[in-house]
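For reference, the chain that follows is the form predicted alone, supplied as structure tokens.
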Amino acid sequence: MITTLELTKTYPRVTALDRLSVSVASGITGLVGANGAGKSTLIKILLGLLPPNGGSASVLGFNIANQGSEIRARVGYMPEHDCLPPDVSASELVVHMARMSGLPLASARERAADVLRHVGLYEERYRPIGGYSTGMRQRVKLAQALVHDPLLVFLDEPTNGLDPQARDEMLDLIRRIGSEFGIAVLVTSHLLGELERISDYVIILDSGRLLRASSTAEFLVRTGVLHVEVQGPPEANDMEVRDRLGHALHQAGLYVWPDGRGVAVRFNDESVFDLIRDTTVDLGLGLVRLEQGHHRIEDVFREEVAGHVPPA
């Protein structure tokens, strides 16, 4: 879907993209990075709206250097910033965007009604956008990105400003775009946990540089760590109970360290599960949680930035 080779964008005092080489396939791809990492700049270059200073890129087989109009005809774009006119309705705006994409009026109206229904704005579609909540405005931006039935959509920080419920609903919409409609999605966010939930593939940027790109499953590999939480008698202090367990497991030859209300234990084979269970029983404690840990995207991001590889 997308290929970049040594893509570079510089400003007088800032390097927005630093020789970025990456490929994006179909499905949902998450583009992760802090504010200023180069995510929005990359999208604008891929749309042919911003020229790079070096390197090359193609989108759907079209060259960004001289085929920007062909790319924009086949790609939907949901911008990060608030760009909606307050005095028109969602229906009017989405129909207008469909007409600009080349659809005749009747088809534009039909398609606009379909996508507004899909994003949950069918009943509100004739109200002026100026009276919409932030969540509704984000849905309008998503609808206009989908109205011309694109092959690929760029969603730039689609959950910006949303409360937790609205954020979950937006993520569910994005997941459905990829799974039910078969549209490829490139979605940016600085909230790593969001992309972990919906993405098939993740690209991590830091100051315009590629830190890592791989499938989400590879980011979330199991670690050699067990998280153990126990419960003592009602009068017992939680930290004292944790320390008793940690001391006993250490005496049994395990590598143990505090982990919130419980302990974390390094393990190499399945016998450690039995040892933890038996030690907990011997101490007269109740086993609340015994769970194998996972690397999360946030952990990997911190490790990559710190310049070291996660332990095997």
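Residue numbers count along the first chain shown, from 1. Treat the numbers as computed from the prediction; the structure is a model and nothing was measured. Superpose the two forms; the largest set of C-alphas matching within 1.5 Å is the rigid core. What changes on going to the form predicted together with the partner chain:
- Annotation for E70: C-alpha shift under 2 angstroms between the two forms, rigid core superposed.
- Relative to the superposed core, V14 undergoes a C-alpha shift smaller than 2 Å between the two forms.
- Core-superposed comparison between the two forms: CA of E240 displaced by 2 Å or more.
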Contents of the next structure:
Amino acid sequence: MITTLELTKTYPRVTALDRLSVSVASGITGLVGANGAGKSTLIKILLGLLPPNGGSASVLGFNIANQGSEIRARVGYMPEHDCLPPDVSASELVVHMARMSGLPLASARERAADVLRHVGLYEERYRPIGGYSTGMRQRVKLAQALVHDPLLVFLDEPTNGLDPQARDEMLDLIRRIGSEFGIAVLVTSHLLGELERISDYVIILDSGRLLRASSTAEFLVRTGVLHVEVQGPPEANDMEVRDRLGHALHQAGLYVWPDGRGVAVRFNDESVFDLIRDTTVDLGLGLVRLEQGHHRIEDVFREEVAGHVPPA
Amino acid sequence: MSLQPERPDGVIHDIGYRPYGGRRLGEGAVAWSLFVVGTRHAYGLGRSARSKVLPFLLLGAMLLPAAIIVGVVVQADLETQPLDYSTYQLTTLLLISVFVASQAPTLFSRDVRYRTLTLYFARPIRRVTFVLIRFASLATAVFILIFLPLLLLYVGGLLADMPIGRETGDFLRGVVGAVVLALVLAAFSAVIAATTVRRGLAIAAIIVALVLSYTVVSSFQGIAAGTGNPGIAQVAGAFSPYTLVNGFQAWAFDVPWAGPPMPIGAGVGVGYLAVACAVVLGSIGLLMWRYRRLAAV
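Complement to the form predicted alone: the form predicted together with the partner chain:
Now the full complex is given, and it begins with the chain already shown.
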């Protein structure tokens, strides 16, 4: 879908992208980075709106240097900032934007109605946008990015300013765009938990450089540790109960250490599950939690950004 | 009111996402669509109800004197039009100025203010085409405002049995003047509107520039002509869109002067035309420069 090679963009005072080489496949790709890491700059360059200072890139097989209009015909873009005129209705705007992408009037109307329904705007789409909530505006921005049935959409911080429920709905919608609609998605966010939930692939940028790019599954590899929490009789001290369990598991031959209110157990094979269950029952305790530990993107991000020393 | 199909009990029938496999039109069709929407927006059509009030009020006010004149012409069975076609746009210049001032920001600073420009530039249309089409929309909207009263006068003239040949000639000359004036006014106001995202500021600046320049230039012309300096008066004419176009019409079509009558040579006439062209081309050049900077934001 997207390939960049040594892509560089410098502004008079800052380097927004520093010899960035990365490739994006179909599915949902999360683009992560602190504010100013170069996410929005990358999207603008890929749309052919900003010329890079060096390097090259292609989107859907088209060169950004001289085929910008071919790219923009096939790509949808939802900007981070507000971009909606307040005095037109969502319906008018989305039909107009479909026509700006070359759809004939009848098709534009049909697609606009379809897409607005998909993003969850119904009767209110005939009212001027000026009276919309932030959640509704985000939906309109998304609708205009999808109305011409692009092969790829760039979503820049789509959950910005949304309340928790609207955020969940937006994330579900993005997941549907990637899976059900069959449109490739490049989505930026500075909230890593969100991207963990929806992306197949994650690219981490730091100061315009590629920090890491791999599949979400690889980020979330299991740590090989089981977290166990138990509950004793009501009058028992939680910590004593924890220690009793720890000793028993240690005696059973497991590698155990305290972990908050529970214990952590090194996990080598499936038989460990049975052993923990049986030990708990023998001690007369209730098993509250038995869970494999996962890495989180946030851990990777924190470790690698912290470990990174910017070149002098 | 749009009719919507009834949905029983609010049940949403999700038929799933349907990809679009139909035709995609080229830049010409996209540009035409942008032109039509832009021109409609200048009259508030397709926008909120409030946006329609001022443009239609002004259009009504523009047509009112013409309607009265037509009534008089038909009732009194006049032989000639009491007001020359070319003079109509000078008589109503305040209305035209208010229209231009209020609608130039609609086409040139609204996209920038609400950052809608990003949505256009993320689509195939080229920046150059976008700017030219926006300009064309504004010029067309202004032309419609100036043209409709002329059309009304013309129809009135025909109803009053004025000689068709003479009336048609006069009318067409008036239309040429309207075209030139619309282009010059659009050029003049677009540049001012594009420099600011504040609508009120743009409106005030354009009205002041248009009305003040006309008042100053016409007074200056009066004084210069009165003191036997028609040369200076003619040069001064180039400094207001209204006197500029009037001077061009006086030279090209021998229509009455807005100010004191002056002899006009071919050099001055061509000069007026050259200034008009320079204003239009220079304005488009400035707009291109301005939008090149905006596109990168």
